[in-house]
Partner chain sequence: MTKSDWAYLSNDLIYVAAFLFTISFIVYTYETAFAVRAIKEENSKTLDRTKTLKSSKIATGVFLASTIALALGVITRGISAERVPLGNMYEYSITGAFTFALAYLVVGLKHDLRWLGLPISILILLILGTAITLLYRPSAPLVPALQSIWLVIHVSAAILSGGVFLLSNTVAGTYLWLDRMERKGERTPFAKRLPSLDALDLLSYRLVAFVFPLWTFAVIAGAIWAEAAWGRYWGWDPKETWAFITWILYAAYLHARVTAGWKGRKAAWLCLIAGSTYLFNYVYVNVWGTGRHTYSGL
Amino acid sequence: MRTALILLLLLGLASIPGSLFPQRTQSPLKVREYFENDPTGAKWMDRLYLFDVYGSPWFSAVYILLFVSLIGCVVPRSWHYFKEIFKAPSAAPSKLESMDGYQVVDGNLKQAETWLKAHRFRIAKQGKSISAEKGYLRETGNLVFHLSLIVVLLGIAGSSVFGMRGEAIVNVGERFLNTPTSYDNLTPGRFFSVADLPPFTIKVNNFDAKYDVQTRQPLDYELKVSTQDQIDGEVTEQVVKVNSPLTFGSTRVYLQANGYSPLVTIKDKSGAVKFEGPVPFLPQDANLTSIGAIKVPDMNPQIGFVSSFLPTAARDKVRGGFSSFPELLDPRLLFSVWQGDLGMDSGVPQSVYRINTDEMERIGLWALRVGESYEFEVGSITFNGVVPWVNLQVVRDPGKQYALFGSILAIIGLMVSLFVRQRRIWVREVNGKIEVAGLALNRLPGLEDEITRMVKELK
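Structure of the chain above on its own, please, the form predicted on its own.
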């Protein structure tokens, strides 16, 4: 048990980095920001698994050792308890005077036996003495608590090994098909097969966010979607909120984050459209001041726009351009135009929100309102409008029910072990009188009061 407690403390300490640093399974966008802002530092942090704490070898080692330690502790105790529960209470000591609450009173064993049975004691008679015991459920609660911890650990491990987590940014008006290629980030468990992904489709119809005018804090998020299960083909209109996910069997779809995608049209010098559509931008603060990159590799030379989007445009001397409110009250698209090599043909992965301009030349700088256009040396850009996007998190936790069941049992077992008092009382008849004494296991209070009540009633 001492080893288990030490490992439990180590597990708690090992969990601290998981709350200090963003985790890939929860906030891949935040992790991406670390790599963009400090590539060298983020690379070392990644080597130490600080972005994947709960899947790291060192966390798993503590987790497995705790699991083994708990089994090694609880299983022998459970077997011992199983044998002891059917045994009669132990015989009275030879000298009761040394025990707690010792008293001598007029009476007989029959009266004492009646009182003990009325107060739910298990009794055993040996000649002219009675052994009684009560509160054995305390040990039951203790064992249930520790066995429940094993169930919780198994549930969490089952979710990690057989489950999956994935995220996808979907613009309003677009569809999400539950296939591996539709995910921006997909983390399957070790024994999870992508063939096990449930076939369903989600069409994002509308997203409505309400904010407090004074504090600018979000009051409510409401996402309206049309879902279709590919098995039965039925289309259903549903509403998703932060704590009200979609459910497809054992898979749930959560509304995790939101932002904006400016709609742009980019043409070359001849007027041919080279790019048209929404571009998701990454929010940087609570007012959804966002950054993004618009890349047009089909133009010659290649063109990139290092951009910022402001839902409600404002400006000051210190911060420059920023958004003063998260709603679309005065949307503005700010950008600088760069020409040269975007580096998209090198085969090296790069962020969709940033452009490496080391091999590029800036040829323009401007800001647009909705409906405005800007012409540069080799083409033009038109800001057509804005559509919201939502980040959908798809989670499959097959062990969640077991973890919940184990947690409930653990709480029940803990309450039983805390509030049930285990004690023994011995009664011996000597020369027409009876001697009464007892023993409170774990030195819990209340034994002497109970013996006093017993003596008083026998008198």
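Now show me the form predicted in complex with the partner chain, since the one above was the form predicted on its own.
Nothing else is written out below except the one chain.
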């Protein structure tokens, strides 16, 4: 028991660093900042798993030990408890005076026995004394609580091993096919094969975001989609909101983020279209001031646009161009044009939102409203319009039902173990009178009142 106590305290202590240092699973960018600001320190911190606390060997060690101790404690206890069910209450202690609610009253054992039996106490008689016990359910609750924690842990383990999660940015008007190539990033569990991805499709028809005019806070996000369970399956119209995801069997699809994709057409000097379509931009603030990169590798030399997009353009001396409202009231596309090598063939993974301009030369700088064009040395760019994009998070979590079931069971068990009064009452005959006393095993109030009531009813 003491081991369990120490391990519980240790687990609490071990959880703290994860809330003080950024974790890779939640904010990889902040972790990168640590590495940029102090490479040596960050390296040492990484060696101690301070950026992966909840997956670290030392954290795992604590909770695995805790569960080993739990199993090692609860299993023998279940057996002990099982035997206890058939056993008589333990004999009265020699000194009743020191127990709770001690009283000496007129009466006899027979009366006491009748009362205790009528109140459904389990009774054992030892010569001139009776021991009685009630509230065995408490121990059942206690065991159910501890066993259901094991169910929760198995559920969590099941999710991480057999589950998957992935994210994809989809422009309004586009269709998402649930295949590995559709994802921007995909994290399958150890025993999840990407071949098992259910073949559903989601066509994004419309995305509507409403904002409060004064506070600029979002009021509502509404995503309208047409879904199919199979490639040729029946088409269903559905609405997705932040708190109501789509469900395909054990896979759910969540609306996690949104932004804008400017629609652009880029032509060369001869007028041939070299690039056309929506380009997702990455929001930087609550008013959706966004940054992005338009890359045109098909031109020779290659062309790139380092851009920002402002849904509602505004300007001041400190920030330059920025957005003052998240809706499309006065959209503006700002960019500088770069010519040279985009570095897309180097093999190094690139950000789709940024361009490495080391090997490039700037040949233009401009801002466009919707419908306007800009001509530069070797071609032209037209800003045709804007479509919203949504970030869909696809999650398969097969263990969560078990974790939920375990949690509900745990609460029920916990309440039974904390609120059921398990108590013993002893009665002993001494010199024609009887001594009565008791013991509240989980220190819940009410035993002394019960003894007083019993004594009263004996008379």
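Not measured: the values here are computed from a predicted model. The term rigid core refers to the most C-alpha atoms you can superpose between the two forms while keeping them within 1.5 Å. Numbering follows the first chain given and starts at 1.
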Handout entry: C-alpha of Asn142 off by 2 Å or more between these two forms on rigid core
Key = yes
Exercise for the section: Superpose the two forms on their rigid core, then report whether the C-alpha of Phe121 is displaced by 2 angstroms or more between these two forms. Expected result: yes
Practice task
Align both forms on the core first, then report whether Asp208 has a C-alpha shift of 2 Å or more between these two forms.
Solution key: no
